[in-house]
Amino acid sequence: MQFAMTEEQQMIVDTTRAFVEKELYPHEALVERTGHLPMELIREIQPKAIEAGLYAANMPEDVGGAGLDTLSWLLYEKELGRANYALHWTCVARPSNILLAGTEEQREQYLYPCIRGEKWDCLAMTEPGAGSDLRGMTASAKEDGGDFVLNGTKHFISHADIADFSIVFMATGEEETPRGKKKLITAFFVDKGTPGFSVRDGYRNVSHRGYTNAVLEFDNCRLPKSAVLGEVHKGFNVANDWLGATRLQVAATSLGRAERAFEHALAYSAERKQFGQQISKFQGVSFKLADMALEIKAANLLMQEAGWKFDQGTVTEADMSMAKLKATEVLAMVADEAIQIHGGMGLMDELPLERIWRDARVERIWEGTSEIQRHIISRDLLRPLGG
């Protein structure tokens, strides 16, 4: 097994940081501070990605994305993922690749708009009564005269407010099976704009500063059997297909943060100095330092053989879990602890480290909780012994 990342990745890995590093770090105070991320600034900085041949680069070449095997999109995923939130994801936007899974009058629509950053997308599961349990949606479509009439809430809705369509799924039936009666589901795609539809202001969130969440609301929303992504009632044979790699992703950058913010911790330890000698000389803050590395380094690797696993085609459930679950917690504890090096100085914005560590709560929530991760993983053990 190759642990060394090769030329092509290392060149990939710095490139990405250094566009961060000039790019984006300069306008994390602005974004913080106002919880905004203006559309001129966006619109600055998009150009710039696209011309590093950053923007969308999770996308295969054939479509104009870069083509990254998935081990090197997650080693770029974990680079962006060190800057505020908001301002990687939106100004180096990497659309859905569930927009793959169109015809190709539709990747006409959505999918070559948002590869040339003309448009972007969001992705509308969760309802505020459905969560992670995603067949107990109650937004629906029925079929008449040939259309599809939606009607229902979502909510949480990352980035609705700059989409320019999002991605729903909506429940258009149901189903039997040994356990009783589930839904089925489709996905569709559903232009701003549409009569029927409206994007509501969300929550403010203590995560993630910049980066909205919306409500989507559906009235009688009419869209033709063309805005169906896939097929009637397989939508979740679609989201399975093309949103695998999401856990990934937020290991990738997640742990990105943590390392930002071990290397704050770090480099302070080395540089404070308390009863005349640098607070690293105490075993309180050096074991801190080493159960730190330590941790990154598991994650890293448990986030590494998932990602080539993903690749190979022998990547499982458990694989992808452990890597979301370990790399989330760490975060936390890296964040926690780096604060706790630094003192009160740590919790002041004239440095990162408080943003990471608001940052990091939602990481064990989002794309799955470390509950259904922890669910998913003992699953995969218990399942070859009948249980």
Ligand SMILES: Cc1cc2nc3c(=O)[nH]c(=O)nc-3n(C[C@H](O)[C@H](O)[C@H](O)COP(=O)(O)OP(=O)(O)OC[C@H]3O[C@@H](n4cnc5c(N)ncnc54)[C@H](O)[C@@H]3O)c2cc1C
Second form
Amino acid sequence: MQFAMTEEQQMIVDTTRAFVEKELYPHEALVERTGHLPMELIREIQPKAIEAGLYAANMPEDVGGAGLDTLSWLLYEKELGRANYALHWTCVARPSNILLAGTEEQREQYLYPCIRGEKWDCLAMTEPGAGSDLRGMTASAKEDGGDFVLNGTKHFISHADIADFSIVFMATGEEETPRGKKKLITAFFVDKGTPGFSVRDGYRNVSHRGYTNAVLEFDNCRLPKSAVLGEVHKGFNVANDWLGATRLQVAATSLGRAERAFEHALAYSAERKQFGQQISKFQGVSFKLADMALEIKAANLLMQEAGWKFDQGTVTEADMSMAKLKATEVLAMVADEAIQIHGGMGLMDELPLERIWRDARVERIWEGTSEIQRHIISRDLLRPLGG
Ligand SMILES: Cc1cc2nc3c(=O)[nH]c(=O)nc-3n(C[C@H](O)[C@H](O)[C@H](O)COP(=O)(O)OP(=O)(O)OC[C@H]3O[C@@H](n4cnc5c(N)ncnc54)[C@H](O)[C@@H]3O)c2cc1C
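Beyond the form predicted alone, can we have the form predicted in complex with the ligand?
Now the full complex is given, and it begins with the chain already shown.
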């Protein structure tokens, strides 16, 4: 067992941090103020990310990515996560790993252009009536003369407005199981502009300004069978096989922001004077710092262990849920306490703290709510006991 970063990992962290500070931080104020990330700005930053080897670095080397092991990838995610979400997701995109599940033809059409920065993907599962309970989805695809015809609505779909295509999960039938009827789900590639497929603006969101969500409508949208990703009725198998580490990605990006907020709080506490002394001299402040540092460290260890186990093939669902749950709850606590340590100044948008605090909120909801993570962890504990 070893806890130190390798030289290569340190280099990844340094390179990514330098990029984030030089290329992303200067544009945060604009995106936060306007709630919009202009395409011209994306096109200005994107080539620099490609040049720096940071774009699509989550992908294996043989398809043009950086070929990072999971732990190194999480360290890179953590650095990107320090910045405004819209900026880092769009300008330094990490295409979904699920694209690796495609056939060579599908890779040519979708995966490689995403890695080259020519296309963006989005992933659509959630519906107005089906969130945590994804099997409850009602949007469907019915076979018709060798094609599939899609109908229904998806909502909360991140960045679907700029995505060139969507990977959409649809109900394609039902099967009998010992616990009653279960929906069969299939994943499809749907290109923007396909007749019967429309994308409209979603909701305004308190977290991650400039990072949009959209509503996807399917109205007799006809797709050939070649649009199926993986096998028919096996959409969740493809998702489980290829989307495994997205909870760890949320943990990593959350910890990046928690560390940024903590650094501000630490520096301010040593600089700000009240009652003739630095506020860090008051135990009411310094104990907050100790708790923040402790919680950040605990969350980092959980994330790193899960990342390491992912590569050993020994990671469990509970490991990844623990990492996500802890990191997102730590972020919420640290963001709140960092504001407290700054007093009124913490709420002003001169500092990144008010937005880190707002942005923290969504992390406990998407990629499985905190309750769903606790459900996964507790099932893992109780299943062997038949509980
Ligand atoms: C900004 C944003 C972007 C998103 N982007 C995407 C995207 O790109 N693609 C996509 O497919 N989805 C996306 N989502 C959807 C996200 O994954 C869901 O919001 C999330 O899974 C929760 O579903 P829900 O909002 O419908 O809440 P619900 O499932 O309705 O949950 C409501 C409450 O009930 C609780 N609950 C539900 N079931 C249980 C249970 N079994 N035990 C205990 N408590 C339970 C929940 O924890 C929660 O507190 C996004 C969401 C947001 C907010």
